[in-house]
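Next up is one chain by itself, shown in structure tokens, the form predicted alone.
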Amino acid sequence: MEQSPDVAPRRILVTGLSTFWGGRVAQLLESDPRIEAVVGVDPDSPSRELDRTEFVRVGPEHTAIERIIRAARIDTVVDTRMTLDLGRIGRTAAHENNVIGTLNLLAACSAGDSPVRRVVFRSSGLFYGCSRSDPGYFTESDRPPDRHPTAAGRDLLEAEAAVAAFRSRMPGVSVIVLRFADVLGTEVDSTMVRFLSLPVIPSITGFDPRLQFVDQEDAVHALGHAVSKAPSGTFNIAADGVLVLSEAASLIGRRLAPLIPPIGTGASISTLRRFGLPLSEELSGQLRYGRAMDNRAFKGTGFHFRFTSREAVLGLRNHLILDPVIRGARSPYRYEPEVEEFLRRSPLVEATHGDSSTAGS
């Protein structure tokens, strides 16, 4: 592995600024002081509420990213956007963004005298695929399967070679490729997110998989991590510790029912879908076979994962178990323009935070 840049990241674009990932690792790199600029760009306007991140309504073409990095001497790419629920959004749609998006991105960052030197780019364990011969743990030297058997997996296959192809042409940037395990949390919206949180949760009869997790504050934390300290390299980002289904559905007080049978699984897993289950085909893989990924590469570079997969799912329940309360006296974010711009330009403004913060010396 190369080492981390001599020159610390100043001025940093972040992907897919409008989803859970992009959204909280901007709030959490434009809270460093020593970060001068924060640019998020996406077709959807910003999720949360950001302080002092520039927001670019802009599609995957690479001609209006490369004009960004170029006028704001982008040193840094954070690229957020990976999409692994086909379902959400349809595998046309996903193809384009994880496949040509990923393409297009990295030509802007490759473009003649670019001022990029460090891509960050968020994968995901479902490289590895699920089967019976899986290894115990999968390290970052394994190898993906000839044919992955998904459209999400397939894409994600296309995506880290092109950033691949891309290390290798650009050695003068670093590459840092992170393999998330499923991630668990209050604001994660997602596959596994919502199959465990099902009131009863459908399992292969005769099977009871691994399953590794990963807390969202961790991986927040993980791609912030990679932004400052880690160096050019592939890791897992998966928590210590691995859980059976049955003893994951436990924790959340959730029963496991075998409704699903062994044999003609797609056909069966194919049916509950159509009654509104969270039953991916990805996750079809995971129900049989399992998955868990070792961390040690990444723990290596000095990150500490806060949270066990228990733990997270852990996390997970007490989110269940208050919602309901909660839910009404939540007001969701949302993004107004013209009272963004006032509170970031107004001189009136600038004025009453300085006036605030003599009174407070």
Second form
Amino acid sequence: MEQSPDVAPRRILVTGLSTFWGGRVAQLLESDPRIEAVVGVDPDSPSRELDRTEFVRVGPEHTAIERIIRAARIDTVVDTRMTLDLGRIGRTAAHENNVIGTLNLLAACSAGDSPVRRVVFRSSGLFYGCSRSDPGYFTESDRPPDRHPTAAGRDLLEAEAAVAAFRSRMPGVSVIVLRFADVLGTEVDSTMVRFLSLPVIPSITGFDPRLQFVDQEDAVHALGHAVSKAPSGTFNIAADGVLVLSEAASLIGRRLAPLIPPIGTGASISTLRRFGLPLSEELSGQLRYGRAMDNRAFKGTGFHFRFTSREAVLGLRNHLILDPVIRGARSPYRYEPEVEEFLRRSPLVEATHGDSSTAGS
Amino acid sequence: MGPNGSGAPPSERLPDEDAIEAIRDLLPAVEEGRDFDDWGRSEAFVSRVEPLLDFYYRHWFRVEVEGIGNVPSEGGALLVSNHSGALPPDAPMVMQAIRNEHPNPRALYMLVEHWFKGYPGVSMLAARMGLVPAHPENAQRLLHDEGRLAIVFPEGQKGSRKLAWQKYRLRRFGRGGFVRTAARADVPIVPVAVIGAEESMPIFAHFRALEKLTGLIYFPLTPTFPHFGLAAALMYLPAKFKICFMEPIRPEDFPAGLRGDPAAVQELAEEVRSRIQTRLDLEVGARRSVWTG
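Form predicted together with its partner chain structure, per the form predicted alone context:
What follows is the entire complex, opening with the chain shown before.
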């Protein structure tokens, strides 16, 4: 394996700050005193309370990034921006973010005298697609399908191709691509989480696919590990253990309803989606053929998954039981630019961190 | 590397093998209290259908086993067997032979063509029984990394679609993929000869048109199919079975430089095939009746 980064990351740009991914990784990074600065960008406001991360609103195409990188002397970019869950956002908007956004971001990192030395790109197991001829565990060297069957998959392949091209164009920059399995957790609002939260879980008649998950805490720490410790390369991020759907359902305490017909599955799924069920084109492949990945390469870099796939599912179950109880007690975080400005800049606020490079220079 | 290559090493990753070797041991631990393993095999399910398998094993086919000691008690090993019968009963009977007769009755994984993953019901039940698509990466992980027992039928469909009068003539052993698999995984090959399966569900003819129409891999005429419909799947003729596990061929006995040499692979595949064929000829010649042995 290659060695850890020659230069420790000091000044980090996080994309997708408004999402679970960007927000949580920014929180993780800003709590590390060795990191001087964290800048987060996103078209939307942050959804998590941040202590010293600076937020800059950018357009969905991420065009203004180069100026931010140069001005803040960013050495590491953590790109969590990919939106592959097309349930929420239209295809065109997703394409804008996923493909055009990636191209613009990489262009910003490859300018002649760019200070960027490390790029961490969040990808997904969706890369490998789902088919009958799949191996039981995808390894990082496996090729994606020639023509990806889903729109999000095609976006992802284009984006990964751009990252691969960037990697060969910029030999001096470490590029870490992380392909995540489905993340489960209290803070994740994905099609898979909503699907598993249904009172009765629909499945395709006669299929009980193998599925693999990763707990949200492991997912965030995997990004942190990629920032500071992982060598350049592509890694699968999936917890130990592969479950079958019926097993996952019974762990959650849900009944499985194998009612989606095995023929004409696509049409039934889009009909059910119209009725508001959390299903997607991407999920449909998984419900038939399943998908699992070999996680040993990432473990080989020294990362330890704290939760297995089974424990991730059990975690989701506990959340589903407790959520109605504690929902009222939590007041959701709302981003108020003036408050954030005050907390970061006002001389009246005492710096809580030893390193106060962001607080009143 | 394709246009979508990720920068990871391309799929033929020989130079990286040392790195792969180093991370081999990072396998997930076995979690207690699960009904399924990570391949989707379910010991609970196998135990549930065991009475049926055992009925066929003990009373219907009256299976006689020879050389069970040739199946290693631990570590990976690749069983290689002949294959026959419209819905081949050889795989479950070999599995049952190991469960019933072996001192360490281990799970047996069956490496088969991935077609089964496409059929509703079959896909689910097959995986629970221990069928795993015969993908090179699956074989390597099962045999080398996890040290499990797996069986392959190198004749594949060519074996099971054979017509009644072609019985006990082994088909071509593919392109010797199983030899490469065993060599790469560094595990012994255990040749297995199954006698009786040929007569338990003979095929008299194939209906190509119905094959196309139904999308099945074949649509045969057997003593019970298609007139008994799907129930025919359980209607085997009561042929007497004999399963011979033969002397293993250990990796140290593989010719040197086997992996890079297609001719040597072909030669060893042929050697395994002729050992099985010789044993079949011997056993078939010695038996007095198909039904009583």
